[in-house]
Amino acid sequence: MKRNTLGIALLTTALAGTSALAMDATITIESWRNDDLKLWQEKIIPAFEAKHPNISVKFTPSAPAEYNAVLNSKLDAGSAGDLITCRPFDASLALYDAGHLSDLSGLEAMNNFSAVAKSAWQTDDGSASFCVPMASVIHGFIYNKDAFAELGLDVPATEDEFFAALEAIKADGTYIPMAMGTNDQWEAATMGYNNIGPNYWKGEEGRLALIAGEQKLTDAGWVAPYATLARWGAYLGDGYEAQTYPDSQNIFTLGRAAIYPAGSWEVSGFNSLADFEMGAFKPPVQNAGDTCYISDHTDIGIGMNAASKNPEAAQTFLAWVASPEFAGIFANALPGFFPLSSTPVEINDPLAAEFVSWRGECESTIRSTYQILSRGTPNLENDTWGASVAAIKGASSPEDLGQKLQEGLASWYAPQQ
């Protein structure tokens, strides 16, 4: 299969010489973040045109629900940017696959990013990198910092605290324990089972070995998070089976919760909408000291389309987006949206710096459906969903869940047979 990897082997001589490119340049950037487009046009855009004067960039953002068939119908006529903006895993690896995307593992810049950071956006066996990584999402609970301190509450480092915390919340009965429903499920797997998961299941230690056929979600570490989350539905407030997701947001928000399971991407929205001071604590451990795994689940990269007419363009920019002035850039513009590069980036948000700060204390890993296991029919991320909202509800026990999720995925999934 033919890809471009023009000038990959000479990019870094060329850069190490001159800021700028000998020819005039202009590239196009395909995105679905469309809310991004000022960020990107009156800081991300400036900032590398006055480091690299002969490189005009366009951002050309599609709607989000839209973006896939328009970037494909634009590849499949021509017509597509010379960059392309990379969602995680199995969307971008098809990109890779169909010869659209370029291999970058020749780009002295990927050597940036850890082997997690790279890994939403590399073949299964690692030996193509396709997307250099831009940002994660961090998981964790928001809290109000106001009703913690009415309360006299201390923040939950362990899960008796945790539950410690919410028995004495609802006790009280001025907040909500905690903010979320399951009408929507994505949440009681995203921000439950995802979340506190990684803890139970030594996160990148318990993914590879599912991925490997090593361990079973019939295991002690993947059943486990269910018969934790059974605990949580006495905490989450009358009628939380039809609360939607906007709901538990305004829900905390508003001040009416305590406690909000969430992801980093909340932080922008919470800022403005909150009228009250917030916090951030991990993932309770099991134990004191107890090693701690945080969900930094990779979101966004930056890939080069192989038909590019400006690779060399192309491929500077790239450079640039693993550099620390572009980390800093992006990462306080949209903060809760964190660099995947090893160089540590100053982030001025007090709440988004307190997510961060956990991959100083924690061991990092991905969601663990995300990379492989839900290619085949059933789909392990969509019967997650529903598992999760199983346990939050007591409709079925961590043991059968965990059975039914092994027999869906040992049906397809040649390792896990």
Given for the second form:
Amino acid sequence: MKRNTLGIALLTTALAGTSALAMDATITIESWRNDDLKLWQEKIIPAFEAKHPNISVKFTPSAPAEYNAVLNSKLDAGSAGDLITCRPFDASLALYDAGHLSDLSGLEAMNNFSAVAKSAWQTDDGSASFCVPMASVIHGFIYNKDAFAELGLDVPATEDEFFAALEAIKADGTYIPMAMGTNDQWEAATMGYNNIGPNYWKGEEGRLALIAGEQKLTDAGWVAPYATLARWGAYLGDGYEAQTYPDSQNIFTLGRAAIYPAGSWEVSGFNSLADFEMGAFKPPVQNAGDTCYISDHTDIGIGMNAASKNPEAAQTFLAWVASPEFAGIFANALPGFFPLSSTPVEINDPLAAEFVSWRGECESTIRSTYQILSRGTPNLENDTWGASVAAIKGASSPEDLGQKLQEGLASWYAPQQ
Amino acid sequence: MKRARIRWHILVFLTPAVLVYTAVMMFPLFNTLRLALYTRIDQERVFVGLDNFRTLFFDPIWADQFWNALGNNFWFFVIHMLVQNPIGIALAALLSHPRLRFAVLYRSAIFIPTILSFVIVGFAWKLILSPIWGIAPDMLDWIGLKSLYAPWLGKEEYALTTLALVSVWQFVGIPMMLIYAALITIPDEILEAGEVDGITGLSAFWKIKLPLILPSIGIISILTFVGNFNAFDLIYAAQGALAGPDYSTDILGTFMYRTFFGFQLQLGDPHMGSAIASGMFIVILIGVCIYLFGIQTRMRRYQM
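Starting from the form predicted on its own shown above, please give the structure in the form predicted together with the partner chain.
The complete assembly is shown below, putting the previous chain first.
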């Protein structure tokens, strides 16, 4: 008798559960963007739920540094959410290979994206796409407009003008010419090497040739950026060797530095901190009139947990993420993170709009080390951090750095052997 | 003849500790050693024997990092032995001086950093030494020694030593307390007997007290050794997992962390990570054995 009651109780719960499912579904999103919690709860989710009243969405972010580990253990335990925010390249590819992410190639909305945009979440042969591209970040330089006006400087377009401007700022002495440190290492590679580099290796052309094994890291296009970085050292301010990333952000937003090598993700933070007018300029080209290349790096995507209990609801959400409506909300709520869909989006923030305007003038590419090339040991991305720091400090010659990176890459990457 | 009673109480008292210890110490330890013998090929875990260790010690890419980390670990340890422990002993000797005023205050002040979290210590010292906001450059400026200032944490040649000294600052309280405890157990009669024979002041310390606290110094050395070779937190908090600049502060703990959990684009490899962890375990085991069998058995103890 007792067992029977329990059985009935269980059955009813199960029934109630299924009927609830059929009527409306709750889908959960895993993410590392805990900074964006408010934006999701106040703007994105209500906009979606207004259109799809039978689906409710929960956004459950974890801390960025822990995200990969947390997500992996949740996926292995079967307790992960229906939708998974995707890191670009290998971290997500590993999830797809392990069967945790569904193949989304069949999703019609995927046609809204360019090939470069999708490249971050595809198998190496491009046959399967497993995440919907959400946002990219663009590299360039943010400058203090007031400081430039005070010193009578024009925005530099070529490399010579760039160094002339730095020299003028240094000679004047009021401002630190450029706010960047080498303590945390990644800025040197991300905001240094991969910021100015595409102009030397000609964006996608060089990047794909490197992956195909047709170019080497010892070629002029890949070594020259280190030679340019070596000239930065003189303009970075005292003790830049121990200056951290937050230090650099503070120095610039306090108005003590004139130029900040940046990624567009800084835009919203800087807008709220700086009380002077800011502008942005793209990485200077070598000679006036050269084609310019910018790093328009795919950064965030969103995919579906293969074990999701609400696949239809999850797919509905993904299709909506790929729509222009989402792109519009996202781009304006988070200025500096640019939607990747092919339909252009009106961006209201002037600084962010300046960044995104370069898409029309320049060729887009992504960071050179991210696709395929950082898969082995030694890790090319980590080594590029060290090499960029060494270049700025003048600890090694650009040629030696290229040689060392090439040897490391060739030690495991067959096309380079 | 009465049969010996089974002494149940021994079992009852030991079981909980043995169970807990097995679950949280023994099992993870042996599982880590086991994990080091596998690798992952195409989503499958494959047994490869000692292959991971071969890679770790003989593949130049891994071996360079391993020996670099081990070397840095030794330097970290040497600084502690040369700076932390002598200062700790000296402080204890001063504190145990009967005529010292405010001894309790000094003792607490010096011990307090030990109870602070690594994150706080790492962050606070990073700020103090910062070339931009730090007070270190200003303080050197006041005494006219600004030229001595360098961005220490950002320079390959100074970073590790600087961090070792920060760690010394944090933990100098431990040897101080242990030695202090040993010093105050020395009976006055012995010192008085020495005084009668004309041994006073400094020579009383060298000839009477030091030999009597040698066993404590031995314990402190081994604690320092184990602590230093397991170190990770301070380096991670101050320099990040890549232990910059250019791996100059990379120690076995950060190397293991990077390998095991992955870093940035580098995916985690639990099997190589376990191999490094096993390497750390072996290094510490060898060190402790040398101490136990080579040093402790030869140490003379005195009845007090």
